[in-house]
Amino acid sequence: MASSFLKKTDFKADVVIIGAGLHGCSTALHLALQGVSVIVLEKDYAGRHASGVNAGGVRRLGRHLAEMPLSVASAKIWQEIEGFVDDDCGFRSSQQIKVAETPEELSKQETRVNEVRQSGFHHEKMIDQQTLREMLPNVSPHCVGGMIVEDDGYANPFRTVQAFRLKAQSLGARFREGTKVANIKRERGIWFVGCHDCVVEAPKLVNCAGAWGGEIAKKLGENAFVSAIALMLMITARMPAFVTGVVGAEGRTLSFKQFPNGTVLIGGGHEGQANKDDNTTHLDYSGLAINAHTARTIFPIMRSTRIVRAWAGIEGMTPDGIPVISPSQADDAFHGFGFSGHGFQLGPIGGKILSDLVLDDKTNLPLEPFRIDRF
């Protein structure tokens, strides 16, 4: 059957996924594992934006309480990631520590840990100043303690996206990169997705379009209020090994880790300028300077190195800072976007959730806070 508003259908599948970031690739993989035929449409290439250029944090530490059940479930997949996608994704299980620089920050962390325990989770713990210095010998003496999760970690973002894509392809999922969605229409229980070079037909549709997720939702008749942000990162020249794990700061914006080759990644949320229309980002060097100053304040050893590269990826931010993971108000359509700068760790479980919704209209994880109609 051909649509009345588009040319004839070029491709058919059980499910069409829009967006080949980590969540789109993960959804394709989980569906392919169930024998579902999938086509993934990507306007650029898999991992082009936030999924492939983020800090790679695999953390439960500091999660929004609504995300906690999802994050804990995803952590279990990460611990067995090589067996799942035939690639270790550069994943390293390690401590995640958020440093407190003042007694007030330490008190705030204690309150947080108690809230997490009251929610039924016990992975976040407090550490005192002596323990902090034992774990981070090069941390500044003014730091008074912190909050820790022992077995979070980090991974290589672009490698992870490609591993999920390749595993999904090995099971029959089809990917069309460089294919931008122009029109979406539903006729007689079928979705027709019109692109510049093809028309795809599928009974079910999944929106994993990241910062462009709001535009796809609008084509389905929904408002999602997603803004584009450009989260900036820097990497240094190689240094002697001085820190393991991932380090943040309670009172400042920081995500800090040293790789096995000695380079140090500095990020944490300072924003540049994102331009969705032409796929570009522009760095804010004043923000980068603040981030670098924070890094050398927490770790004075950083004064001896230099920054060799900085970049930013385009990410979708929702007004409340948590994603949309939800059935659409349109029939047989689903959303998984707007991860607001912290969706990488959730990728493995995000795909499982969307697969469950597509196949069974339900999942065993709580999704009420992530409904699209909350907007």
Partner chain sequence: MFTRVNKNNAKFVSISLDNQTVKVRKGLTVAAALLEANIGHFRQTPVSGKPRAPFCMMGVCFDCLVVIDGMANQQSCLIEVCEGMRIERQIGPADIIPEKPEDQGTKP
The other form holds:
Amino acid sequence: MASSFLKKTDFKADVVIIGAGLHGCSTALHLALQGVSVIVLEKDYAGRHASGVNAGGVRRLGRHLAEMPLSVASAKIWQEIEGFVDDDCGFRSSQQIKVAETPEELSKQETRVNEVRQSGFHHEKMIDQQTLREMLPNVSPHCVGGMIVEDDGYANPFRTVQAFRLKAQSLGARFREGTKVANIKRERGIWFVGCHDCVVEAPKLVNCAGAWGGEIAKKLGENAFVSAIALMLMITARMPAFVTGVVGAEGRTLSFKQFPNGTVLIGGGHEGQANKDDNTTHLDYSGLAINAHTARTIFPIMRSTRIVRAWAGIEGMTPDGIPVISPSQADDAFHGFGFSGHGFQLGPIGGKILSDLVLDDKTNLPLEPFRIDRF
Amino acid sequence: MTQHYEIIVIGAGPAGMAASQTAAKHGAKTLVLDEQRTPGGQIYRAAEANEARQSVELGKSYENGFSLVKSFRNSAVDYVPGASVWQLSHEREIGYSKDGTAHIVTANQVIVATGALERPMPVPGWTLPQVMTVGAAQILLKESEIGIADAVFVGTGPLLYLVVHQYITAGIPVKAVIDLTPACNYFKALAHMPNAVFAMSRIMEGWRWKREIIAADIPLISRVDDVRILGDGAVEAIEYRHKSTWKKLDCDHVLLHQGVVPDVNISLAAGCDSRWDEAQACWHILVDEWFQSSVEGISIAGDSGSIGGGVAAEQRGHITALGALMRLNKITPVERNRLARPYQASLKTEMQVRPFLDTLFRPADNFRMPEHEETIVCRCEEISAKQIREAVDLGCQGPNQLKSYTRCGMGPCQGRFCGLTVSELIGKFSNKPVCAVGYYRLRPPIKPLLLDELANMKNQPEN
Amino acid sequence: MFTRVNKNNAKFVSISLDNQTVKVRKGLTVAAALLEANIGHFRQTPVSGKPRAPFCMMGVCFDCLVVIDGMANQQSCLIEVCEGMRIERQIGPADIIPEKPEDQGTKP
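Output block for the form predicted in complex with the partner chain, input the form predicted alone:
First the chain shown before, then all remaining chains and molecules of the complex.
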């Protein structure tokens, strides 16, 4: 819609951020904390997709080694989250355990924990069968042990997005929801972002568009292969408290936890169908059946509970399963998208990194693996 | 193996029974899934049992269902009672549970005939144990020959008066009838009277029921514009505002009713388009003249699309099936049109009375959008009107965000008893039309599903 | 007060409610049978602990949930009574049923 450029500029800011998921809101907050004027454009509403409807795991356990320094730095912010955003985000510091069901799985985990140690991180530990039984009294007896991070946790995803957004807003950041970016143009060192109802002008631009991050990158002349996936989750009726922390499985896809209100969330990465053109997702019941079967296998007492709801959020997946966090090849533009199903824990640090890049063109965390031109 | 049918009908009320009979008559391999134990839906519930015991209290319109149920029983359809449908996908894959086992079936054409449910009536105290819907009282009477002695009937709509009449006929004592029909509705409804003349006998029947209440010395309190039910753990009294004065009536049971609305959960979860109907103050599923929805191969028959009543539902069931049969090439378009004509004619006559009824019995705003802020809106998660207003004040724009803010609508009933209230309340608090506020985004399972049943589906061989 | 309308002869079955034997009419749903026995509330909500009883009788409201033969979250308005059925009021969140021998899951 070239016509939108004929109008006068409606909004001006130092930085325009595209996407009000957790990373967009976090970037807005970190920038606003530095007194930078920010405007965030969101085509739906803040936290509508993967950021707001994910499993809420705050997990270093089992991370890709490239993400480990970021994840460790983010964990520090999570532990102090209430002081940072004035809301506890539903965050509970707790253990994360990945159970091993066979001796082979256990030895695979030992190798992994050693590898992490050699990289200088000591938060992942092995636990034996007896310790596992003590920590998870209802785990199936066939589970032989597992690996653990004692002080990971979980949070309420939508509330977290909302808290970051409200805090950023309180510091002057502006959010425009229901505003879809139609075109992006750079003139005389200024970005002009044309939307259906306004034009935003800013010297710097940040792309936090999640599953739609590839489309925004394309408008900047870059190719990033990010596909839209729909990660399915389901939740049960309330049950008496029987499990603490978050539980995964080495040999199966699982993320399992019980909220303080008694409901149990079962997820972990089974995919439905995502349609990013009309925001719809479709659930695949054969995948949910496998997920339910896994939950029942690890926790046999689950069999008599009822699934009350199932849903899926649209998330951006990259070919190598790690995100794009990178300066653009275009001047004064930056990317943070494609977190591939594990970006929630990285949200607090993701915003810090992008704000560092915007303000100083550098950050003290290693970003080489996340370059946009790696594809 | 997944079983496949040419036509699957969900629901065995008048629409479902009519649709499946027509479908089977023209040679379509047809399956009927129904949650209840016997055919009839809510309107003709337990028809067979009542015919057998020659009940007199249920009246003539109920007896109309006897022949429909009989011919349904005699038709060549596979009928599965006690089947709880928890999924209908846009590819027409249906998941249902029966006796603790989940099944998947598929069809070329699906006819949703899940009928109506009673409109939520959020008044203070409506969650107390001895408060039920008038429909629930009627179900107890039809199916179990149980009456609720000395109950106070509260609300508006034809069903309220019908059930009071049935109670009087059956000799069950009624404590009082509190009529909440807004006085202004009578004048507004007069404008629709000319179209409703054919239905004069039914309108007169309504007047007779009213006279019968008075003749039976049952207090009939009209022009009441607010009520609240009192009690701590059990109903103790009902308070009502009559001509600006609050009065109190001690009682043990309260029966509420303010009309019926389409049960749209299954259609919305399947992705069918809907629109807000201001006259009926509920969502309608958009359909074409053969009642096919926006999702190809999924049709909506009867009250589950929009409210037309039991007789209209039967006609719509036949017409819907003819549309589906044509799409299956079982009949030609010419045959379809010819066969549909008589049903369409009766449907047209039947629907002429709707504007009159919809206007007369449209519940007042304060009974749809509670003004007492402590009133529970979401019965499952116990979310009050106040909590909804506070969420809107915080920036909540719609029902889906409200779930994230408050858990409203996230309990086992999946929004069926709060969804309408929530959409209208958010519209009121944020000064937006209800159509802009929208409804809950619904997903399968549309009824809670035993984890064991879901897990066992993993072992089912694909076909 | 819930009362029978026609007092003609009916067949009865024995069920138990919270370990007390109750004679109820054969053919009724669990919800109708318990209402006819005028038992008051059916459950206490997991949110506030407030008492509830059936509201809609047609499978929509989920206020009639009880524990039947050890299985929680059962919609009593959709299930027929049978001889020897064990029913318990559902108090708060549904209890977990004890593990059965076949629950000892193994990795396939």
